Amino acid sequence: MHTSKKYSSNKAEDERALHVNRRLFLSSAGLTTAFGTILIVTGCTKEDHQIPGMGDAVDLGSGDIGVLNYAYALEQLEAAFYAKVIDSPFSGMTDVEKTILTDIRDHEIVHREFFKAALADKAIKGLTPNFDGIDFGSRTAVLGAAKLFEDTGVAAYNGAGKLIKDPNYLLLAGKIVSVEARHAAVIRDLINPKSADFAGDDIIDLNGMDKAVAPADILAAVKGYVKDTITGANVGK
């Protein structure tokens, strides 16, 4: 079970702690070695690929670059959401809840920054989230939104897996989706403690498998939470 830890109120100390957490996460997940590989693979000139994000719509791009930008877009959304949750805690948030939600925020920031650096000049722009419909002062509203984002994230990675051509990318996606699944489980436990809902039949099928949802369906599902128009028609192609 998640153990509670104290977070300093000193901003500089918090930033140093977050930096350490990022390094430890990347190292333990085995992302540091593959990180260099991705930088080499994606470090081509602007003439080699059409740059995503041109025009009014944000184009995720094609092939593996499109899949990585797709993941980057979702991680942007999640990181922004949890940052707002911690910046303005809901009424009655317990120390345990704050610790868990802070850890999830830190993980999502690591994921976001990892994709941004790996994609380099192929990365889409920073997206503008739209959380106007979420009451961040309400525990029910915040955890309900967190459940939606985490379940959606797991289904998104599962659905994009078959589109990835480079095995290195597939390995990384598998390592990240396992973290997202842990997030989904703990959020469900916060909502409904000590129940079987951490792996409810709304997300796990009769074969014990998690849902896998195609990018087009995921983008439609999160459309209301992003002010930008995102085009993912060529993801994985």
Second form
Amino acid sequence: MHTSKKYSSNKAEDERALHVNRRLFLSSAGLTTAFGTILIVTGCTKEDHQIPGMGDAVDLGSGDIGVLNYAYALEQLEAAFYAKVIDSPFSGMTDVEKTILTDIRDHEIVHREFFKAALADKAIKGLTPNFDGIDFGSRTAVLGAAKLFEDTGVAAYNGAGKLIKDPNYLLLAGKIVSVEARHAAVIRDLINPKSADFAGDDIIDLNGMDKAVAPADILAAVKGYVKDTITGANVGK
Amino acid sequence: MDIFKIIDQFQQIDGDATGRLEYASRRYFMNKVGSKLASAAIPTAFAAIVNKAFAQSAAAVDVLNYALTLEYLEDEFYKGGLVAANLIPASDKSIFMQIGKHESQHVAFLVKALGAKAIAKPMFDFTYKGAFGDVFTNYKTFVTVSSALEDTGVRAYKGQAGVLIADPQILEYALQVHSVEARHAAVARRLAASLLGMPAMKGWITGKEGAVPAIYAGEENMTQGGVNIKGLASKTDAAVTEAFDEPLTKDAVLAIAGPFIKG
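Based on the form predicted alone presented above, generate the structure block for the form predicted together with the partner chain.
First the chain shown before, then all remaining chains and molecules of the complex.
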């Protein structure tokens, strides 16, 4: 493992990020089985072959502004992903699927634009996504990536809640996270209809709880999907 | 961490958190009070029990007992549905077994976390005083109630987030349950939409669209963070309202849940 990444402050953190990153991918068992190759290749790419100069260094900032920018960053990635899904539909996309994916795209764009407006001059720049590892022509790959993004979004908002100091922002995060959870359930139901997967045992623990993941671990997990180098060390602090 | 941490926190608030006597006496109290209530007074009286049974304790205990009330309700509802003969078709059994499993897990978690402070399970009337008289014999009614309970659960948890802001670990648990309720809600809504022939009803809430309209008041809100975002990014009102789920106050939730509770 490398220890010289500029986005990691020390070796232990770097190794932890790698570990969590891998675990986060592997934790979606269905995803790993069906799409292991794509995602594992992506995982390697982002860890080992990040090309300097392809993106900017982006710091999310501190305190509640940091949390809002963190949400803004994730919503940018989701919105860009679904925009591409609708612009270049996978072969055999049904009308039902198209309606659902268009709805989700619009929700993510609303979220993105909401955060951008709310943050005003405190907002981070528009990020440059990197979806090279996703085959947009394949239903399996697109829905697999959508599932990963939605589950990750839910875990991210759940983990960020306790970092928020202003109750108004906390409520806003709450208003959005449940919509992300609805997305996750519907995407999972498209992949495996009428099964228990919409809130599957791969993602929900024995207390019947969704994941709550800290920003550092989420940023490590999505690193491969963005060309910019995002640092969130002071989010919520 | 987990449960032990929460119990520790309660014990710091109240050293008698593990006392069994209080638990037993409260059970008696609740049965007594419950049996004497005029039906119209149930929501208010029930709210009073939830709010005041542990008036000496932290706000977090109230929130957790409020959550436990709703989880008891959901848990009993799915248990009733899953044992009812010829109600849930085989094709949909996996969905409701999974939802029911989670509600049982939520109850178990909250009961453990609250220890002696946990309220006793109320008696329920799932016919909602007759409004859903065939809830365990007509699958359409069952799914209607399921979608309503799940969406109300999402709104209820969301409404308490701010109360828990000073209890970060409990807040996080509440959020982790909240998003599971939202997953349930999305699937229950889609089943209801298909069974009831309501194509405008989606996994997310468009305006205030739902199988039981009364519980969706306020979902059409387009003011977020103090700003009216109608037309944001040139998106339709449908998309803008779908993108944000709205909270409900405890009073509003208990008014909705009240008729399910016999005492």
